[in-house]
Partner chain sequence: MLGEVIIQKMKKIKFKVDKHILTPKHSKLSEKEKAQLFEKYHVTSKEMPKILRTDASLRELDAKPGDTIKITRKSPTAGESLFYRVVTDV
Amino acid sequence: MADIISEYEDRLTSKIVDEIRNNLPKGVSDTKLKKIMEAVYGEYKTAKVHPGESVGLISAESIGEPGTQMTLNTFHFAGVAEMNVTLGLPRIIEILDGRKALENPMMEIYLKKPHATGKKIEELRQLALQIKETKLKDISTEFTISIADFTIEVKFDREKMKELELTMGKVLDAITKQLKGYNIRDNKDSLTLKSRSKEETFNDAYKTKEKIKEINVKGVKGISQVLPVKREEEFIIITAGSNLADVLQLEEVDAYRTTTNNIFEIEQVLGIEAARQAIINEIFKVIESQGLNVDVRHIMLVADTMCVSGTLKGITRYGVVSEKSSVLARASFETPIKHIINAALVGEVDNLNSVIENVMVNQPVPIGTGLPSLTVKAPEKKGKEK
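Now the structure: this chain alone, the form being predicted together with its partner chain.
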């Protein structure tokens, strides 16, 4: 019995095969099972997309129409106070354009067992504070530049430092590591910075002053807000600001479930396939949160298109569209004159292989019934079945 099912294993998807295995009534005869499998396979074949079907067009319509019903505004995260989240159309556009700088970067940090249970709330809060970035300006009260010798003096808020468990030594370490070419003197409640170069001007000192304000003295760089929340049975930390590479290094973090909404970071840290999955998840999350219904297959197609070249490409004239081989197809998207002039200069040839260029020159398009050469082409070797 198992042989008959496994015979079909490479022709049917594993999900269908599993379903048949689980729902088969006991004591089916081999001949009947064979009939069942044939019927399922026949049904599966008719459900497949036909060669020449313009799937991209269908996807575009299927995502575009519900898109018109989406909200155009940024809302607060329902139920979770104080955290801003981009939703609706702006977020979809952000994902599809493949933007590197997001409006509201966010992370969901999962924790390892003892921390995730939330039995020790205080510890959890401490952990969240450890992750949050503290900049030099957060723990200091005053930055002054002496006009006489261009030294910079930083006065510290001792109470705040105590709260964050920071010592002067740690702060000094952080500054020396991130600022080169300065002598630093520690005078207990403040630090005095003096440039080693003799040609320091007031302008340089001012620039340095602005720079040291942003120095990271504690926590993960880029994480500006933290918020522990209960998600189902466990506690997780939601952050504003994102830095996947550094957060995954932390010991208390469950690195295998922690994610960010910045797809570029995912591509860098986890690879292109993870980025594809992230695109699908993120788009689907938005569509679902708006109460709309779009089949995942359409989103999967878009995600695949963005990831085929091995790097993440947005659906813009600099991304996916610039990869098209046809001059006319590129010109039909945006900035036509630029593309046509450049093509004329280098003598590009357009073979009119695809859809848009054929529409432009008033010829039948190679989709659907316009594509018989592909489906009817006789196999070169015998015994080939498609």
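Moving on from the form predicted together with its partner chain, kindly provide the form predicted on its own as a structure.
Only one chain is given; partner chains and other molecules are left out.
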């Protein structure tokens, strides 16, 4: 078996050979292994690109052409109005532009074994509520300001607190941690907040009242909506809002499969390689949901371009395009005069190595038959010129 694999070591890449070794079924016969190796080698040969092939142009065309046929904008999850998911062309643009503020950030939270399969739907809903962010305004019935001494009184909804397993002690701790400069008194069903500052005005008290409404008392910050969903044999929790770093800290969460549609969060928490894979997965998911067919290698090239610098950059004039070494390539994208003037001011040189620059100056492009250049040795002249 090892001999058959070693025969292909010089024909296939070491990564492919390692993958074959790791994924081979036990007790595979030599005949079957030979067929497997031949099939892999055949696939590998057809996947290779000829030297001088303009892969960027082909990828742009292959993604752009089906992209014009995308129509679906957003859809709702199981009748929940708050659970919008961006799909179709708007989502593709969101990914490729490298936007940090998403229209509809969301997460798919996978749970560990006993929670994912064995739990009843009610218990799962309770777990989902523990993840959902609860703000002070969600468990309060009334916020009042006393004009006499500018104290703020917060009255609570006891039933909601019981449902979320919140005590006055926990609420008091959350407010104390997130609000400085105030004395807080517990009145059993309400809290009274009084500023330590002697010069407080009604306006200051009003600003504080609005600020404390947003104080997080329970759950993961940024998760505004939760929805338990059964997918095949297990339950997962889909969320509106995203906070990958904090969700992965939770004991019940399967950190290996939980994901978010915010690629910048993935880059910060899991690194640039994970962000690259997330770009591929997200674009492929959109294209597949539209019933379109784009080869994954085109998407991989786009993801590589966005991540090659070690940080995630969108395909915009401030991202990938700004790093191009060619002045004319930068000028061909957007704001041409700005790029040409800036290059002229510092005396930048363009060696016309790529396709777009040569198209602009009406020269043969360095692809296909235009890639090799022929040098002819000039014959020496006989005798010296007088």
